[in-house]
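Single chain ahead, by itself, as structure tokens, in the form predicted on its own.
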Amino acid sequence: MIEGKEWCTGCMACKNICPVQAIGQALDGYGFVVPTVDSDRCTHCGKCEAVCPLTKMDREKEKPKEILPLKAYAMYHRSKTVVASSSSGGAFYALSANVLKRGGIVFGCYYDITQKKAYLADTDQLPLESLLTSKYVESYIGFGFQKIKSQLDTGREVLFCGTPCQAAGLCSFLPKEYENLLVTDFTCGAVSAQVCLSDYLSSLERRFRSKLTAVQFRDKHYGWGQYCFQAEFENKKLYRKTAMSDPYFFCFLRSSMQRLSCHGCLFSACHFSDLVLSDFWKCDFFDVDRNDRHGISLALAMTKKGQQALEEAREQMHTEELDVKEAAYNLKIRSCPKEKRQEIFHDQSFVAKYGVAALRRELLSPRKRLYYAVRQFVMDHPILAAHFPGIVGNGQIMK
């Protein structure tokens, strides 16, 4: 039985292994996606319990150990369209570009906003622009995984993106390794209940009186360096805030309503793909072009094959090597101490009762909220902005 696993990262490989569709998924107490057993259809032939990543690597007992990228790169794509609609440089969008104009299909994490609902999807259903940029929020897997292995199973080429453990979860689920796949992964920072962010969307609808009509998390209006929640309605009003002033933002970064096994992750040093993509942040501690600050992306090279896709790719990207072992400065185990877990459980317990408005309020100080105030409306206010660089902050992450 898999039920009941405290670190359970809800990849749901055991869900698309199982013979006799026995194993279903539910919401546990916090929001999060759990697997569930039917125990009458169960036949006990214990394929969930072994295919479970986590079973394959025992926290208790033996700890993963860090490895290093075969090749590092820092890269943005030569189209500014594509860098613009991109939450970094793009380096996913040419990687799934030469997939596509192979006849391959890519498979990412798309965000239905009718439905709140951010789930696994493909290009068979979507165009690829629908799968770009980043989503901070669980994605829901279903069947995804056999889809993958049928595409596979026909030859078809496959790009797969999602967080390192979906990731570890595909690779545990396929019966082999297949040369026309593609895995990808990013340096994921964790993520929260789908029900935190519906709630939130369900507030903003409200607050506007009109339906959501998009939803950005990562909107580059104040530049790359800045995370900005956008939210777009039917009546044609906007929603923009940064980081810090977006109560859903505010909350997802201070780590007060992400999936418990998040902080304490195994796959955030071991990954199991080719590819690991994530946001060039420490590019001023490199001799590179910093693109204007537009967006860069840093790609890790973790086997040959991912290797030779960027190859592949810098025909359309600007592309600089790293020193392999400076550029995974973010590959490293996390641990969560138990004092930092029972203050994300209240914290999410608080989320669930009040929302993540009033927990933003609970958390910051008067002041703090008067300084986050005032810096959101002279961000607003471009001739103010220029008059108060110090507020604004140099393009970096301001917290």
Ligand SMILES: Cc1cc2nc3c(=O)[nH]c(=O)nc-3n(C[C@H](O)[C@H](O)[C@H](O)COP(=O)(O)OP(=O)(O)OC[C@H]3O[C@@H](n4cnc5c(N)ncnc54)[C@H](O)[C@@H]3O)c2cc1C
Given for the second form:
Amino acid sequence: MIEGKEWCTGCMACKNICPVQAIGQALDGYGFVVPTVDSDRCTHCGKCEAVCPLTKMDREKEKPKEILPLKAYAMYHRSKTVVASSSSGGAFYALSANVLKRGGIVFGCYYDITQKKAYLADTDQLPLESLLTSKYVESYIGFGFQKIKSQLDTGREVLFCGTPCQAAGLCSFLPKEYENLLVTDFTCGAVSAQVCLSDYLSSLERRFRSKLTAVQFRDKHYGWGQYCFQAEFENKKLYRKTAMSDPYFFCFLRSSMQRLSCHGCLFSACHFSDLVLSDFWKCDFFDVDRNDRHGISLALAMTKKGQQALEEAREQMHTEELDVKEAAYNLKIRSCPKEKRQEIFHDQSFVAKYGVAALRRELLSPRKRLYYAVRQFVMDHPILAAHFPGIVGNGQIMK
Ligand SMILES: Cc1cc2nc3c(=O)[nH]c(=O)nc-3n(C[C@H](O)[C@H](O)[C@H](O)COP(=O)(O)OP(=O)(O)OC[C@H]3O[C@@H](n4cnc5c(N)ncnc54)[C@H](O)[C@@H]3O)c2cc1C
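Having seen the form predicted on its own, can you show the form predicted together with the ligand?
Starting with the chain above, the whole complex follows.
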């Protein structure tokens, strides 16, 4: 049965394959998307079970093998605007621009601020710029895989970028290997539930007495080294906080709001994609140009097709080739002990009851909260920040 799988990632390959549209989607008790089966419509054809990437991997029997990338690059885009509006160095933008130049189509995650919803969108609907940057929340696939297949069948070039589990879902859903498809995923820590984020954003709207007009999960005002959440409002007010000071970001990074299946995720260790992108956090350990900390991507080519796409993207980017064995540090499986998983679930119920800000208060001692408040204050005042580099850490105010 496709319903109620403990490790379901919500990739929705089952919903896309069902020939009688018997599979819908609902939210589980913690706000994560899961498939539901309409038993009146279901013909028990078994296609949903067969397409599930978890069935294909068989959790217990087949442990993922370590696969080394073919090539590894540190790269950042030549355009400062692209780097500023991307999470790391803008590798995704460069890859997409090449596909669009040839009349292709790009599928990626879009955060719709009016609906407060993250979902799979494409460049026929929206400009490429709206797909850029990481959204730290689960994104809905809907019937997106069917749309990708119909584009592929016309012979059009397609680039898909999503989480490793979504990439696995897409590859499993497609009936054959398509030459005109490039699958990109990224090193994915985890995702949180959309309800947590939308509740939190609504609380910000109440606090600022205005509607939100934009959110940015990877604002680089404090430099690339600092995760920073920024929200803009109709009344022109701006909310900007580093991850440790922002309740949503803090709870997300502290695992407290993450999807259960993200812990022990098989697809973060065994990618189905042609390319894996990451923030090159470990650039200090390599002899590379660090882009003055404005953002640098680590791009790993997992297939020949991925390698070719990266070679082509290099024209738009500053790149340095890396030793594949050393650069593969980011392809590690993440697993989480059972007790920790229970703790996470406790936190999820807490969020549902009291909200994200209350969870942050519970997780942090008053002393730590004071420390982060002072740190945020110092970072917001460049003169103070220049005097206390220890407090600012690896953040650096963007010029
Ligand atoms: C939830 C999440 C967790 C991550 N965790 C890590 C990590 O632990 N370590 C690390 O090194 N890198 C992580 N990354 C990847 C990193 O933040 C960058 O996405 C990557 O470096 C590519 O950057 P870029 O500048 O090339 O592209 P970007 O312009 O940042 O775009 C990358 C593309 O990712 C896709 N995307 C964004 N958000 C989502 C989403 N919620 N669901 C599906 N697809 C999405 C979109 O299609 C987007 O266009 C994570 C990304 C996400 C979304």
